[in-house]
Amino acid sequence: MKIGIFDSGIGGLTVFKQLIKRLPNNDYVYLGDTARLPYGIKSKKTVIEYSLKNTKFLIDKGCKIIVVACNTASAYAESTLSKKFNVPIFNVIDSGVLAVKDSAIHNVGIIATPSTIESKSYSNRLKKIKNIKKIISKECPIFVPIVEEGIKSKGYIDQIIEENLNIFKKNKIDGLILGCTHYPILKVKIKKFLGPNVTLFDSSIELAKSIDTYLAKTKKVKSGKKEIYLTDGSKYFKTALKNMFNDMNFNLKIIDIR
């Protein structure tokens, strides 16, 4: 069962890594739309257009399952993709919300890009969970360039995290959804600031669990082939691939699907 994954950039690698960790023998095709990132500040119409092209590319490559490894694309385009294409489509939002539902969390925070917060995709789903008493959403667009530029270890990042997440400390949340696939890369620093009593929900881990459950009854593959495509030859993206997958063999190609 070949699995296709797409994101606008480096964030989707967190999903890709968790899938490989949990299901190492599957075939994967990853598409990083690095020429058109970020999606998080673009209009719904534009994100849907990009997502349709990305999904068609992956299906043309033989993918039988599509993973939308981008919260903005999950919020804006998932329903359109499900209607357009006759394949199972998984998204990071549903997986993250399911993890909260299965927990004992009562006061939940959400951090995401402006487009994801504006869509209210997380908050609308969370409101249907009976045990949730308080939902607080916060746009944190600055976290994306911190990850994309590889500067997460700089000393001033701690101050940026404090300024952006202090609202959650004041409101005494007990759970925080990392509503952008870039954010798990900052998970250690976020956890350090919020403290041990706040549960972090990493949608990349939850999505991998969902797909593992879906594939439990299917025939196991033994190939483990990994193909990676970028729409722009981002030097930093290539460096991130090497750092995150230094023990993995993969084919990397630059393509144009615009």
Ligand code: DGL
The other form holds:
Amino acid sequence: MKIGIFDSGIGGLTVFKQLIKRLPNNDYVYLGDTARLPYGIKSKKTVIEYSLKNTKFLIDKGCKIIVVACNTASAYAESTLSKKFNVPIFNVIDSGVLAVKDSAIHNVGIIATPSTIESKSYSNRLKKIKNIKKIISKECPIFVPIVEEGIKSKGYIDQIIEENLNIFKKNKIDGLILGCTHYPILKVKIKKFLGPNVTLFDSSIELAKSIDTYLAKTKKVKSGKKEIYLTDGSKYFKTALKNMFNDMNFNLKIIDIR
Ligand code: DGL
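Give me the form predicted together with the named molecule now, not the form predicted alone.
What follows is the entire complex, opening with the chain shown before.
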């Protein structure tokens, strides 16, 4: 079963990585919509329009499962995609919530893009499944360009992290949901700032588990072909691939789906 994954850019690679770790022999097509990034500050209508085009592209490439590896697109477009396309659509928000479900945390922080926070997708779902004492949400759109431009090691990034996450220290949270697929790339810095008593949750591990379970009931493809498409050139993307996947070989092409 060829799996199609999309995000606005580099972020979805954090999900792609977990999928490859768990199901290395599967066939994958990754689409990074770098021409239209960032998604997280765009309207619902626009994110739905982009997500429909991305999904159609992946299905035309032969994908039989779609992974929306973007929280913003999961929040705004997942239900439209599920109605419109006749393939299983997996989203990162359900997986993120699942990751928190069985944990012992009660004071939860959520960081995500402005659109994901505005959709209340995490907070509404969390309240349904768990007895949470406190939920604090904070939008951190600036984390996305930091990751896309590969500048996370610059000295001033620590100050940006501090300014954005201070609210969680003040409110003594015990768990933080990384509600944007770009954010796990900043995990080490976030962990360093919040300290060892705050558990960080990202949806990629749960999502890979769900797909593994789903595929256990179906026949697996064994070629392990991995294609990557971007909708525009991206200076840092190749370096990000190298940093995250070492010597793995990918077929990378720039395409126009507008
Ligand atoms: N990585 C995406 C997310 O999980 C979107 C980031 C962006 O393009 O703003 O929300």
